[in-house]
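Presented below, as structure tokens, is a lone chain in the form predicted on its own.
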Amino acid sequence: MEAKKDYESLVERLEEIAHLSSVIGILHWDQEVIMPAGGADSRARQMSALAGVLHEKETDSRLGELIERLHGLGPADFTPVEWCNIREVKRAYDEEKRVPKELVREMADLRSRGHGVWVRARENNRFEEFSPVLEKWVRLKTRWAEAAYPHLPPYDALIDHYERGMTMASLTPMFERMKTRLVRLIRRVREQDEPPDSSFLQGNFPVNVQEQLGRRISADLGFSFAEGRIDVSVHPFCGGGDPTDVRITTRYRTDNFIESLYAVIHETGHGLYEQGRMKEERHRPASESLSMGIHESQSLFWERMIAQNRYFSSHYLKTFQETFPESFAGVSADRLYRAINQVQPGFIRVEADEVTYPLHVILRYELEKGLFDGSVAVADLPGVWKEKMGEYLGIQPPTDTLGVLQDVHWSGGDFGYFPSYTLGALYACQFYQALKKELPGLENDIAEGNFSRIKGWLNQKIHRQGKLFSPEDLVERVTGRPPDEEGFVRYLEEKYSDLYSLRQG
């Protein structure tokens, strides 16, 4: 009886820390869509006093107590759901309890001052505007990391907190071999004389006509907005304040639509995750994401896997037809999955095509990890930047705002986030491909447009697993195998040495 009223004031104050990190949610939303510029000053203060209150909720003493006695019954004694609560917040309670809180509030501060200098930064094309921000950063970050987990290295700890569990040792030789395949397959599609013809994607597209479209297909795919909302921000991004109020973002160009449209269904799947979540648990760490690579593996299967799937295209050429009729006056469902589907090095990591995307995030947590063990300056990232780029996909960034400052992750710190992405299109892969086992007829239903079989199946696999289990558990107990490359990296190698027409080997 006492480990049940002790549970549920646990319930009470988990309760209430995740109703202020909604707050704080949504207003980091504000800022980035609708908030005056002039509003940068005190929404930074807002911030931080807002993450002091919040620090202190978290390491409040009769929190500490109160999971002590609960964590030391064990899990005998609690549901699955309920040991996974305390034993979430225990981490979570241990983590904040070892960072002062005034690092917290610094940080805090930094990551609202931060987002308006990079902006800024990126609108000039002036680097040096931001690196001092970026400076400042990579100290706060290393103070973070040294008081949060001081047994490993800094950069591991920033891992750790997107991706539970990963490491440098992990990730380093994963990387080496997928750049070295990937490096070796663009080289070959690129010798290629007769690229895709993707001209018809270019054009004049009105932007109320574009977010039709965009609003239409998210729909389609599940996202409801009667618990969600579509929005313009700098950087596409799914945030809000729980799965009842989830705040996906786009950004439009009118001479092409691909590049907004892909983003919405991008950020549809990272918001289809949490509208997906344990309702009942919300607002407890059982419900919350597992972690950023399985999070990206969501929105990357649904713009990946789903939406540059042939199937994707054939059911949606007559929509794009009637919505664009000029420019899709005579194209076919072949032509514009190839389109779709070409591969063209590019700066910009967010337009990036599958096979290049990649070597976007490598070449990132590449710089990252230099940042941190001291091998790379932030006054020599630019320089860096363009020289592997030039290495990798065979171009260099003529500007900065095109190159090192296009990013928004190390304004608000987000130092160990990138990998995330490539761990994420492994992840989907594998889920795709336990999916067409698993749901006979598949194909077909894309291509009647019928995806509710496949958001209940991923409901149920994923979205309402919570942190019930560890990122390479989850993707074993759904695909039947443990996380690895060789998957991904054939998957790309087969399918566009197809669409090519290269020869083997």
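Only the largest set of C-alpha atoms that superpose within 1.5 Å between the two forms is called the rigid core. Positions refer to the first chain, counted from 1. All figures in this text were calculated on a predicted structure; none of them were measured in a lab. First, how it differs from the form predicted in complex with another copy of the chain.
Superposition of the core reveals a Cα shift of 2 Å or more for Gly416 between the two forms. When two forms of a protein are overlaid on their rigid core, residues whose CA moves 2 Å or more are considered shifted, and Glu176 is one of them between the two forms. In the core-superposed comparison between the two forms, the C-alpha atom of Val404 has shifted by at least 2 angstroms.
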Second form
Protein chains: 2
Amino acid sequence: MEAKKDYESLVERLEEIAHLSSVIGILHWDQEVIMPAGGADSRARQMSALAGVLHEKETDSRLGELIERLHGLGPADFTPVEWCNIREVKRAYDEEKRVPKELVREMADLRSRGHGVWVRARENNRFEEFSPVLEKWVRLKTRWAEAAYPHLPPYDALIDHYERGMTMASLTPMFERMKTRLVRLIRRVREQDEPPDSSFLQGNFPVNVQEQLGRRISADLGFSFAEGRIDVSVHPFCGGGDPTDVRITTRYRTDNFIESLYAVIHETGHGLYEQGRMKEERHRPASESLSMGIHESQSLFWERMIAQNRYFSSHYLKTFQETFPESFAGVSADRLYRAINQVQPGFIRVEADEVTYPLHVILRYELEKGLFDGSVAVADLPGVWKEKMGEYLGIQPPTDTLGVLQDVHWSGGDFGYFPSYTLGALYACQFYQALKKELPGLENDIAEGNFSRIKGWLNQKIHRQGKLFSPEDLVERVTGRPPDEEGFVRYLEEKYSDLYSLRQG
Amino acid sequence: MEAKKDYESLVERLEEIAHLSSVIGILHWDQEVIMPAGGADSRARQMSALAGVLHEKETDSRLGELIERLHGLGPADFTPVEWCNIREVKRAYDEEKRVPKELVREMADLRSRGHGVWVRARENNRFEEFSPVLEKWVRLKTRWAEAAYPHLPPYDALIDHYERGMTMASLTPMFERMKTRLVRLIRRVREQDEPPDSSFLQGNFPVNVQEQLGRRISADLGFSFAEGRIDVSVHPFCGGGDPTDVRITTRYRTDNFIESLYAVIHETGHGLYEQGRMKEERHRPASESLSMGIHESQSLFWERMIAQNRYFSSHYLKTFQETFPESFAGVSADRLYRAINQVQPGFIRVEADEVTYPLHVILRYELEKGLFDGSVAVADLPGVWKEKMGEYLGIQPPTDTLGVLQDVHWSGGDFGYFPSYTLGALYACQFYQALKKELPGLENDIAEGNFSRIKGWLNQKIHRQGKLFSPEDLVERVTGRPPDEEGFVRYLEEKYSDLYSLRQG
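Could the form predicted in complex with another copy of the chain be shown next, to go alongside the form predicted on its own?
Whole complex next, starting from this chain.
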């Protein structure tokens, strides 16, 4: 009886916190999409006022007492979902309590200052201007990790923040094996002298026509426009305030529509995850997305496993031909498929294809690991970066702007985030392979543009599972085995051996 | 020393409250302009969570202690602006403390329920479905008034909420005199059988062209798009979150561009007020807009005194001709001026022209006054409405949907609001007449499309004065005399006698 009342009080507090957090989501979307430039200062103050309120609510001692009482009862008295809510809020509450306020303030200051420093350093190709920020971040994040998760090595604590349960002990050997095979695959692709013809993907594609096409395909995949929107921002993202108000963005170039369309598909994957969360628990932690890696698996599932798939090309060729008749006259589905699956080592991670992308991530992982175990000094980063780029991708960036300064993440102290991208790709592939076994006729569905069974499967197996399991356990429950890179690497080897007519080797 | 510290603490709290309130402004705008339909439930929860937080902050006993200490020192220790902040927050704090929480909850419930009841009653022309809501509102608002401002008659307390210092004792004689003269003026206009030719205002006006025109004219008037936007919503409004982020809206019909353009001009007037607020005090009460009536005076100043003025027509005729050559071929400035200044008694307040509008307001004022002094029963409203419409405007609505059910205000208990519309019109006219004396060549500025001196004058005389004075005092400071209806009525009589070639009478 008492427990039931306590649980209801807990839920009331959690929902209030969720509503206030979702307001921050709307404000952030608004800032990127809508807000006039002059509103920046006032927006920063609004955000900071709301963050302050949220912090008060999240660290309220009466919340702490409720959590202690409920957690003390143990899981037997609760449903798995209820227990998940209790467990998750306890974790967040305890973490917040363990980290000194003064450190939180120092990090917030460095975050806002660091971004500006990074922007200028990147513009001017001056790594030395950014390195003091990096030095400080490594010190602050080490202190944070030691305070929040003292039983973990600092870099494990940082990884764990994005991908709970993942450690260097798991990642390092996985990334090592991946690296060896992908470096070899890329070398073989590069030895092939005949790149696929993608000239027809350059042309003149009016923005309003691209917009319509993007909306149509997003709706085909299952995105609900009654509970979401697509707009324009400088960098595509998926945001918004609630599973019933999911806002994805893209950007348009009139000379290329594939980039924008695939950004829409990618963000649609994130959006479907959000729209697919369990309804009853919508404003409680148990329903929230599980991890960065699992979120990324959903965007990459649709972008790569579905939309870079041969059957997708064969289905949408006709649509593309009707939409852009000049560019697509005489183009076959096979030519389209080859054109959207080119492998081309480049300097910039966000422009990388699915074969070279993991090496961008592994490089950053190795550097971050080195920064936190002391084996790499901040000052060495530019040199090590270039060296590794040469070793992994066979190219060396001519400037730090095109190298170590390219990503925003480190300016905000987001170490441990990069591995999620490649874990996401790996999960996506493993999910697709499981789905293929479970759903006879999967490829036929794609070829017919019928995505409802696919979306339904993801809804049920992943989206509605919320935070009930760890990422690793979820992958195992869905696919029958824990995450491993072998299937992913073999998928890449087979797909690109075929695409590039590589001899067995 | 102590006072200085207290004042700084007060300001910190006031600014936090302002930031959180401005978030509500953004969410409201988003709801009307952007939000997908499915987000409605979650938005209501976000709003309610934020309102709860605001209420906590606004009634915090530590805020109360600060206010008491500072207010106890008296105005001598502070600048007028500082004292204004103290006085304003004290008034709001005391009011909030005097009103029982349970009454606040009852009103919030009735507000959300009442809206739906009103929507259906209006749709179905069934006043009897709405009357229980009205009965209850009169009871609750009477209780509110007795609790919040026990020394005032209840309806005076309600008026005071929108137009501080205004009372029935001032309004009734003013409205009586206005009514007599306007009813006579309208009768004379109606006896004229030759309405101006406005047929060229009907046509085909593409939305994107209208959009460009509206933006251009809004910018001409001085609206800053670096600190504002124009978008589309069902009902035009001016909202947003901050003087640096002012968001006005309009709606478009392709068969008529004047309606949309004049909505843009009207909302631009509200927007200029917000953008023109004093910068230093931006997030404190002293800088906020003074009253509903003064706000409306700013929108009506631009819509009626400027944009329905002969010189405005003469300046923009060429623009209209270039923008819509088919419709405007052969139209003279005089014909345009006559077409946008038609007098036409109608059932609907929001569609009324400047001559008939005050009678819509006076009718509502008389009914509201009667509801609160017991001389009018809710059940009598439909009949009295029709009777008064016949008496004032010479027409009787065939249904309650076109009569007593047309406005949203009463469904939310917003009694006392309507007078602000006509006070705004009166202030606007009085401001214009003062400006004309102070600024030689005013009409020439308008004829040349040069609005910067006009905007500068409003910025200095009104926008930057914030809440320093009462509405009545502000009008007197700006124009040399307290608000009175004589100048306004004479302006209407002269303008429309000329327009309709009425004989002196």
